[in-house]
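First, one chain by itself in structure tokens, the form predicted alone.
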Amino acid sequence: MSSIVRQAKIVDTQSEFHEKVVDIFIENGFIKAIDLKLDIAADEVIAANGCFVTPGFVDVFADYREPGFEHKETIVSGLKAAASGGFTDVFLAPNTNPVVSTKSIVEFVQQKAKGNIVALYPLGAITQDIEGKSLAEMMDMSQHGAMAFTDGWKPVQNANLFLKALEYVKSFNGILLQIPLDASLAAGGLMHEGEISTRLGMAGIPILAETVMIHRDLELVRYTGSRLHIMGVSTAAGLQMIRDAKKEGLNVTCSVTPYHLSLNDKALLTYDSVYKVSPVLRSEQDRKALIEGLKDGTIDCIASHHRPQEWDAKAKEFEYASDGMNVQEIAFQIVIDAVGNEVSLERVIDAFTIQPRKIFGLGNVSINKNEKASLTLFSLNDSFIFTENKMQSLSRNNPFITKEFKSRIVGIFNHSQTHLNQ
């Protein structure tokens, strides 16, 4: 199977292609020939005129549902939403039922994506059964493919655990994913302490229910010499501490939600149950604050932090709703939208492309002669209404259904498959 991609932008700053109008040939899943023009037949054509091309976009962190939840979603829907949201690898979130804490789960999962466009990794439980009492066998579960170790939605607690946990992933070169959330700070909160929570009457969880556990976990990180990424990060104060880290020189990299950088704690004035997420959205000051660390860097790469909830999980009183937001398939659309007139598109394409492939090992992607091809193609001139007849997953709880867009994913290339959205 051959394609040929006419006239595409490449944003890839590794390329010598770099903001070149080309013609890409693509064959037996390898990049044969990169030109401005290209006299090459092929059994497939893409007029991509107006289309930028870039390395395929990496999500750290989703959540297919299955095993246990397969009503919410299934890995087969879930990596259906994943290409049409131009990501051609996932890593995937481990609160299943049984949860992703022994190599057997780890071996279920990458069984179930096997064949398809989009790569799948599992991200191994950090306790045994994300209990938070004991470390599961993350080493055994490294060596049979698990990516990296996280308790996903309900972080590790204790701390002499974690720093367990930091000093064992040592052994084998292993990364920690970590939620900054003190549960303790956080207990029976709803929504971010402030203006909006108190006129409302809702329980806030407060900004210095993750402060702390940054504070914690990098301290934790200073100790052992260990490497962390913090996940879903979602305040000034903290995104603050993550950059003073850096400059350090810790270890740690970390990564936002395309809702935290889209929408603030106003989207809660409906009591729309659709903008129950954690971490909580927060103040419009944080949320700027998040976009100007997506601008300098400190913010490495963009998770969608994709968690699809049936019906009934959201349609109730929203205390007793579930948390989250259904994002992977708009994910960069909602992204450029945030930013596209703050942050460059060239550090947006390196947050979803070349920092998560840096940080977790992935192997570098790029845009060259002889290179696998791994690329995400898209138009930033090509208005569409984001509606429930295009959505690929199984659930709907997203805020942003019939909301007009100005970007479009075009499709995606990988292991040797073709996806292009009608």
The other form holds:
Amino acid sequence: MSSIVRQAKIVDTQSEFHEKVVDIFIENGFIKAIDLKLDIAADEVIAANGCFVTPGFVDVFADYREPGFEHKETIVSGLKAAASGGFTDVFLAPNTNPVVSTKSIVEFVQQKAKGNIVALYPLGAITQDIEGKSLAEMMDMSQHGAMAFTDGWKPVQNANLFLKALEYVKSFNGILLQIPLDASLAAGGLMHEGEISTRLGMAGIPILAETVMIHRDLELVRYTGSRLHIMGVSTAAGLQMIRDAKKEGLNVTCSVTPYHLSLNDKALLTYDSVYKVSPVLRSEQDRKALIEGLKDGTIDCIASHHRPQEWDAKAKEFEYASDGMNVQEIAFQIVIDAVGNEVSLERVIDAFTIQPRKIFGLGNVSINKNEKASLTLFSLNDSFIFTENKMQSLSRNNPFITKEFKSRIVGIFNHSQTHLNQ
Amino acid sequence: MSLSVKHLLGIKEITTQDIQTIFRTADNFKQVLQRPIKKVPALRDTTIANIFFENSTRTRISFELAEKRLSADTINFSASGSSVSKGETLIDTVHNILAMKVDMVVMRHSASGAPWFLSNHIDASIINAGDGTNEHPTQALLDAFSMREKLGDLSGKRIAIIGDIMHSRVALSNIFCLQKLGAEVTVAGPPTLIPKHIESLGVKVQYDVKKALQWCDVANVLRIQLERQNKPLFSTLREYALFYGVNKQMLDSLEKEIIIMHPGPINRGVEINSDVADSKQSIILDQVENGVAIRMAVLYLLSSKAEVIE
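Structure of the form predicted in complex with the partner chain (previous: the form predicted alone):
Next comes the full complex, and the chain you just saw is listed first.
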């Protein structure tokens, strides 16, 4: 099987053709030839005039709900959503039922994703059954392919246990991921605590719930010297603490969700549960700070926090509705739409591709001759209306349905396969 | 004469003109309630469901009486606890009731925004009888209506709301309503019961109840919810009564005679002493009486009948 991508512009600082418009010849999963113009015939010709080509996107946190919640999403439907969203590599949340806290569930997940165009990497749980009480078999899971470790939507609250977890993974150079949220300070809260929550009469989650946790975790990283990835940072104050910690040289990285770059707490003015997410949507000031953080590189990468919920789970009073947003297949469009004028395309691509690979040791991918063909193809000058019938995910909890975007994912190349969006 | 809205979800969703329209209509209904025959045929053949997912005695009775005075047919549905605990969803519960050809829904619910959610899923007019810690619009309307009876135009008047502001839908609706009518609002109570960002709504904060009383024309004293005692919000009821309770001695030491209100039910000897609640300065029972007239006005104005009769 061979393909040729004709006249796409490369955005990849590691490629000798960075910012050049080229033809790329792919055969058996490798870039066999690349030049301004190639005179080679291929089984598949993709006319990519006006499109961009980059290394494949990586999503460092998505929740496919299988096993246990297959009516919301399955690994197969989730991976279709990923391909449609331009992702070639996805890290899977462990908050399933049973949770990913043993080798056998790691292997189950890998088995389900076998042969797929998208590479799926299970994240193992830090604590047994994500109960926050005792350590899970992280070493065994690591040996069998768990990418890194996290308790996902239920960050580890016990400081001593998290300290031990950070120490424990040092022997195999493991990384922990954590959503920064102190559950006692967030207890009962439904949204960002501020003017809007006061006006809506909804219990707020103070910024403090994030900053206290970040402070604690940074102290633990300082003490252990272990590696921590803070995901879903949502506040300006929390981001600044991470910025300072990085300056100090601590082993910490972080990611942001597409919706925290795009939305603020005003979205909740009509009590619409589609905007009930974790961490909560913060103020406009926080949103702007996150964009600044993406720009200056404090935010290393993007985590979609893709969390499908069926209609029934969301069609409830706000307080009782399940949280999460189903965004993976338009994560890139949301980010471009939110930061397009303020953050360079190069930096956005860096966050989607190069940084996550570096942090988690995925192996570098660059658009050069003889490299593995793991590529994403997109256009920034298009009219793309995101509609329900284009959605690959099994669920529809996405507030961007019917929104028009200027960017569009054309397709991906990975694992010797091609996926092109219709 | 009608309102700018289809539902009464909260005071924040209605205009000042709506409030004035409700007051003028309530003036008329209040007169009706003084007559030997207190019933009018305004809502004949209108069926109203009172759906209470949270316990309520006075609000439910007040609504029911208002409906009966308007000649509406009423049905009552109470579920202890939330709809979720019963396994049925809110939409299903309400659809089941509406399937029996009900025209309007009066709903109390423990979740903030529940009437908003419902309004997106059903056609009938919804009147919010209290949702979580959000709003209790008819209470705020009857409170302001009662103040207006005593003070006339509320513009520039000073109202202190005292007690548990954090968990009170009465406080929030009162703030919005009084501000729309041009009054100044101060909230007073222990810092743990005052929302951190309340000043962003344009109200003042006072931790010293005595000073708040000194400042105001009207003090609306809120109920301390005894069931919240297990949360670390204040130490003991004794200490609360000692430092935040309103007593006669306090009132007598003020330079002027202020009006005392309370939405009920009262915890005598906690947030308010009997010598205050039963004093000449208290208009607590006027509030209860006005509640019926206000609810008649709201029901009438939101019914399809209002425009037809005009």
